[in-house]
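So this first bit is one chain, no partners, the form predicted alone, shown in structure tokens.
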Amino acid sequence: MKALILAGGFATRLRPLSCARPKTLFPIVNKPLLQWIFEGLAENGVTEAILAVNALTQFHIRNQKPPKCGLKVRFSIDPPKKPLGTGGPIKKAQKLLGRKEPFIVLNGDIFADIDYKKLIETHNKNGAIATMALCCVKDPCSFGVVELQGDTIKRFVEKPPKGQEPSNLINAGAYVLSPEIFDYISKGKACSIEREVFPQLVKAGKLVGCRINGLWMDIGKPQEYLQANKTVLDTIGSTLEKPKPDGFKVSHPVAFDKGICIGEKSLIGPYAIIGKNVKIGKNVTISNSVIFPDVEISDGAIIEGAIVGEGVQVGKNAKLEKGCIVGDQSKIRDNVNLNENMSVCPAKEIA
């Protein structure tokens, strides 16, 4: 079984963090999102993953080299200056996917615990052209929403106006598609599979839904990304190695990567996710935050509800308040206070 991962977007809503990395390489509890995706696919019997990406994303993935988890990994590169939408990359990858058997397609910006075997069984049982993973959410108007009758999707509305949603069941961004799907997508042209292809399949009675019950999160916005880290930490926290405080205090749950150094009288947690080789000074407080690798945090700094990019330097007694985002390689000088929801572009110095 093959899987196509749609990862060609530029993650503009996650700037300034996405200025230096694609969304698929954002760490979720110190592990790249792409690695989580690979692990889920491998556990469900997938043997080959094809990444539909732009050339820059391909470069970043090859440079970082996330573990492939036993999968054969290949790339399908979007044409430069010509985005293909969500359907065009599927058509472009046709030769790699083949026309012999159904395949999985999933969005590369979703963290989800999906039973792909159940998805495939539902697809085969119904003789569908497309089977869509579905999950329930409280506010469905930002997603594709379905009206389900048995397994068959009778209505599909992409991002309906608030109050006009046919249900609270949404498109979870994962599908099983039969090779006939290629006949619905024009070659070399941008295509929205949600707006152009799925409505045709609804009319033909060939679009099927399969409810998923596991964890599902969109990480398209900074606060969603931060919340995803906290939710996953709640889920797997008991399996993580518990740090042994030596002169500092820990309030669980926390996640520590390798090579971390923490000064005395610092308080780490709850919900502090600390990346590789981070150096933390004395009397530092970090909570509800994600700290990327190679960050240096000086004495007396306070970080509460922030995301701190790779290689950032935080000065003495600096304070990063809720919603702050600091881009890679930036410098926050001594005694600087970043108020709520402030963003710092990569390599900037704030004094």
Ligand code: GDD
The other form holds:
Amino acid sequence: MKALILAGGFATRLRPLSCARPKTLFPIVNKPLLQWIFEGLAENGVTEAILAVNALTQFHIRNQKPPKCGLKVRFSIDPPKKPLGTGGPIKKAQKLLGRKEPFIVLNGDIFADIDYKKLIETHNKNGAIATMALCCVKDPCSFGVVELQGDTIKRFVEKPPKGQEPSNLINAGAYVLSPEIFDYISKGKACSIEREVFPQLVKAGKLVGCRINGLWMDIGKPQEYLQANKTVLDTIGSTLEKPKPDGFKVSHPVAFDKGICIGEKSLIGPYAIIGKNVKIGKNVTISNSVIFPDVEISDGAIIEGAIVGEGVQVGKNAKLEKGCIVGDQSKIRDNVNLNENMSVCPAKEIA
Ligand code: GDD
Ligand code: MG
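Beyond the form predicted alone, can we have the form predicted together with this ligand?
All chains and molecules follow, beginning with the one already shown.
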């Protein structure tokens, strides 16, 4: 079976971190989101993944080379300066997907434990054109929301006004689609599958839903991204290799990638996710934070509840408070205090 991964969006809500990388390459506990997605697909018998991206995202993926987990990986690229939305890329990949059998389509920006086999079974059993994975959330208004009757979706509304949601069941961003779907999308044009195609399928009684019970997270905003890392760390923390503290202290759960150095009397954790080759000085405190690779943190710095981009330098006794996000390659000078929720653009120097 083949899967198409939609990953050509611009992730504007994750700036400044998304200035330098597409959302699908954001690390979740030190592993790119795309790698988690590949693993989930491979475990469910998918053999080929097609990445529907723009040219810049393709460049980043080729550059970073996340492990393919045994999948054959191909690219289908949106035309220059003409993003195709969430439906157009499906039509564009028609030849690669083929018309022989159903295929999976999924949003490349969700972290989810999806039982694709169950999704496929539900699809076949109901003779649907599209079967949507559904999950239950507290506040559904920023998603696609459905009204479900048995297995059939009777209504689909994309991002309804608050208070007017038909239920708490939302589109989890993963579908099984039959090749007839190609007949609902025009060639070479931008199209929103949610706004333009799903309502037509509802009318035809061909849109089916399938609830998923596993973990599901959207990493649309920085705080959701941080929370996703913490939740995954809670789930897999016990399976990770335990660091051997040598002069510094660790408060679990933590995740350490390779090549990390930590100075004496530093306190790391709880919920400190430290990327590859990060250098941490003495008396440093880090908790509830994600530190991207190649960051250098000087003596006495305090980082609590922050996201620190790749290659950032944090000066002596600097303090990064809750909600701070530091763009890649920035330099925070000695004694600088970044107050709550401050954002620093990439490559800036803050004195
Ligand atoms: N190739 C390509 N071209 N991909 C795109 C484009 C495009 O022009 N626009 C968006 N995408 C990709 C994004 O990268 C993302 O992975 C996916 O399509 C969904 O787009 P988002 O912009 O992230 O949509 P959303 O989060 O507001 O809403 C969607 O996801 C929710 C679940 O997280 C909808 O499908 C909702 O119905 C759903 O509930
Ligand atoms: Mg999204």
